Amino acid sequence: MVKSQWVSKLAQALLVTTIMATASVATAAEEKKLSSVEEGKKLAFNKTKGNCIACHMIAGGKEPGEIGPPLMAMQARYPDRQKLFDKIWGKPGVELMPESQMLPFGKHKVLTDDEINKIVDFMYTL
């Protein structure tokens, strides 16, 4: 085999090698991602954490509280993900409805800003 042709081959070897690790790299985000969905739509939906399926209609959800809106439309109502986690934190400054009955979840130590985060992205499906 001439130097040339050893080299392309050892080329298009890395080229491949570099290719796979790159999908396996974006495959474990994703499976990460929807882990991390199925876990927030679990406290969501869970009496003992997030329980949010008490006070609002979420898609999938059995028997829904009426005192909070629907929880529909979340990504395009809160572009700014911040937000929404600030709001289910309970972070001061944070505009609520002035008649909100919705628990600080974050400020008062029912949820970690790990659970939160997991709802949020959950809530960013709806």
Given for the second form:
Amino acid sequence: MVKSQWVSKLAQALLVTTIMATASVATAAEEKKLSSVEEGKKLAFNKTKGNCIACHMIAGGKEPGEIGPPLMAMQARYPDRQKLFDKIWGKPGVELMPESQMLPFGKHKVLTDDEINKIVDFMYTL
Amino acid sequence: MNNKLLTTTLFVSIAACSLTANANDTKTVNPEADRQAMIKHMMDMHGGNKINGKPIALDDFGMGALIFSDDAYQQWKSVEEFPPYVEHIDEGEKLWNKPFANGKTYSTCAGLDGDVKKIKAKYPYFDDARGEVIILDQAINECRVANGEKPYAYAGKDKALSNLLTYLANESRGNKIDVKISSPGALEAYKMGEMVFHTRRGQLNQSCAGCHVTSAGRKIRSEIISPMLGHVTHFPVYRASKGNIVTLQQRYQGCMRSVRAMPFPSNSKELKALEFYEAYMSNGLTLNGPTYRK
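Can you switch from the form predicted on its own and show the form predicted together with its partner chain instead?
Complete assembly follows, chain above in first position.
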């Protein structure tokens, strides 16, 4: 009994060490990316910021609206990151329909370019 | 153009709306054709809806967003058994019958005279002699001024005016909306209203039409958006969230603020034209105000 406890303690310790080692191997850039995804998520759900959830179904968001299409499989559908950025920013020519209610977030200064980039990071996890 | 108007139009671009002709082209403006197209659009989109087990008819658009949710409709019905606006009707009735300092009452003013049950249905109308749309709120104030009283503040800022409107709406229940466009001036007012309704505004770049035509019946966050047809039939409304009566002008201004636009001033040409346009489009629908809203 005593022996097997010790073995399991050792296993735990090893596990913890492995995790820590993996974490420390992660680059600073990847760490930044992680937090930027989190920030992008907050921006997308915040009523006074992106408020994307008001119009789009987004995984993890409560009370989604039904005005725009569900935002899913974004990386597969927008392999060109710039296209997704432009769509959210409101660059001319990226609207799907002329009377679209989709907001030109960058053009109208609702969001900064930095904030839109974070939202795109978050979108790429969907 | 004043400063406020400039701010309002700062981000404006005209919504390309397939339902209406170019508002700047006099020859192609045909309000009756617009109205028929709007009815067709709304019936095509929502005519299959059932409320209380019955398919909706054109007149049901007067219930607003309730036609899209049986749950919301049943809830509304139970609130309406003891309507929270009754005290506002009573208060309005007292004010209506209370003589001014000169001994006269509202019913001595042209337009507010005759059968009290027919008054609200006369508004809005285009006054050819004055060259402007007259709304009921304004007629009440003009009657006050003509009798040496101070006018009330518009758009919910003075509860007395909201209560008077609530009383007159209740008296007028069952009348049909019948807005006439029979002069070039009236047509201009209609065109202005149509323009206000279809123009994108505010930092969020939205038009009334985008929400209340294209997206009517869809959820924005957890709220279902009402169709523009029938907007004018049930106002003023008692809003539980405000604990008070909300007038139509106040509601228009609220929606403008929600898209971060500077709202047109109360009783302005633009807001009156908007009401004129919305009312014309709802011609034939039954007046059913006041009502209750969350």
